[in-house]
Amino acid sequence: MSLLKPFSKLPGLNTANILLVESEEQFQQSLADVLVEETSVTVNVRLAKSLPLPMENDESRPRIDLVVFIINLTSELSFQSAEASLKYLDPGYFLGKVCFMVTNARNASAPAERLDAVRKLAASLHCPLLFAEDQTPDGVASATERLLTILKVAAGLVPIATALYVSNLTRCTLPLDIDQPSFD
């Protein structure tokens, strides 16, 4: 079990590689199906339940340009799995090559504390936090479009833009009063 490193392999020509990490695999497959339909760039999608990735096929694995942690807010296991997987990423990934995608944020059964915990995690790592609707095809298409924009920059396919620059523009920030108790 070793760290996943962003610059240990050479990039492919006009190719972007994305790793979707979700412990429950509900949204992961539908997102992957839409991502590979992209025609302007060759998108390779890798799926994982958690990190670390197996060592068996490490040599044949392409360079991963973007790691996306998909967190279902209605599941504590989903958040814990994403949090535990972070330690298997090289610090170089946190320079614009990691983002968090949250599903079921509108669900009434999702505790507000878990959303706050995800926001704090994304803000502490200076990573973008995206919200996605996983129940409708339009929601999946919208999430895919946002991910493709970040992926193309992270893979170096957009001239003049760097992953670190886009990460600074889209990173999650916390309001100053998030740690203050609410009085409602």
Given for the second form:
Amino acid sequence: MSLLKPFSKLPGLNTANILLVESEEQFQQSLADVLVEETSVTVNVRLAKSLPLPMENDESRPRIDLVVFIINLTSELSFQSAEASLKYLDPGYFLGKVCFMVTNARNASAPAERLDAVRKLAASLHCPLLFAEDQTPDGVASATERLLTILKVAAGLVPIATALYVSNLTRCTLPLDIDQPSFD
Amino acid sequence: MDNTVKRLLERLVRRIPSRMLKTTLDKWSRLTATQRQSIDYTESKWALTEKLLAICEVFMLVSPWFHTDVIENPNLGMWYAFQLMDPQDDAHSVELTQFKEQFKSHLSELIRHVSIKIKKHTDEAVWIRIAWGDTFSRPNHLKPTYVVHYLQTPYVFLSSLTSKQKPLLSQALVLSTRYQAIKDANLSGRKLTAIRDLLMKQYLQVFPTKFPSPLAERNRVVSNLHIEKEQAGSAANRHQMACEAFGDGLLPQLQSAVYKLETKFRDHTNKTMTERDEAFRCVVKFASTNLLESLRHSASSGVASTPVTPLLSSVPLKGKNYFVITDNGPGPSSQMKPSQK
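After the form predicted alone, can we look at the form predicted in complex with the partner chain?
And the full complex, kicking off with our chain again.
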């Protein structure tokens, strides 16, 4: 099985590499366009539909500092694809180098059970769960800002902070009543 | 002028939306330029109609034919495609005047009161407008049937035809085009141009090639050097297969595809249904503003598996959007057999 490994390659100077995994391949493109505009750090963005990544690119691929799974809550396929991709990541990534980003959380057609399932998944893996709005440029910009904050830490570009330390603060926690039915 | 004709004219003018009235009347060559100028389009429609009637009265017009707006907008109502079968020896040399005479004489023999107008459009299409009447009443011009036929092709497109009129029209068509039978092509849609383009394959076809793009640089539309797609190869593959199945560029706008299933129920988790002997009847309908575009996108984005299943690719391949699927004998290869009804 070709696992993606976090520390098997050397890092670049003042560079951060992020991998965006999204089954629908829509939001990742707009995020990528804004991410590369960052000036203080060179950001390289890799886009994928799912894991595992093709082996042909192994040589040219830089060290991935942060893996972001983008899940569209209105699509079950999106969630299942993200879940299935998780097993192709080396466990080393789950120490602060994986993040879940969720879109369409306020959409009426997104069932509440799916958000709960994503929450449970993120909490069990000790990863942060971010909510994003993908339709407006403002939404994309704010999602990018938050990703950059986590990315810079994961790439080791922020003094004193490490990915594991920050993930302890930002990881998703389950509310105690998550298994109770909601009163909608 | 006859009372019925007057009323007909009134109703026809009322049907045309106000914003299109000026363009329609300009196209209608029976009015002279001065008459057209004398019509004040800022008046209310009722006043306009009265004015128009007065002008027409003066020139004793007998049969107004507002077909121009139907030809310009051939997208009103449902169109059904039919195919002529078994050509006789001289079917391929039927030309316009012969077809016109034959059709008019055959249809008039079959039904007494019928009004037929045949016109050849610039794109080689022959438009026939038929107003049906019966032994006791005059032809009803408000519910005409439109027939579009492309000479030297076996395709005929019909709109607004009742089941009573169908055998008469079929007989007349078959005799005048020198074929032996006519059958339903199982293709229907709101846009005539779309079903015509689909049937006659007038959209961009993509043929399977071993090397899709001769120059690798041509496909390098990279927005930014820092952004790289990991799975670009498989995405390009899927896109290629989707285009091979459905075509490239703008696709004809089909609104729906209907699959009538008469197959045995197959689901291991549901024993009661699987044990039944008779076929499980079910109708599956796909609907969209542009169905072929949606299907192509679902194949290229990976939602539908590639290579595209023959169930979906039959729509453009056979030019049909109504399928009856039955079980036919053992084995997976004959599990699906799109046959026509």
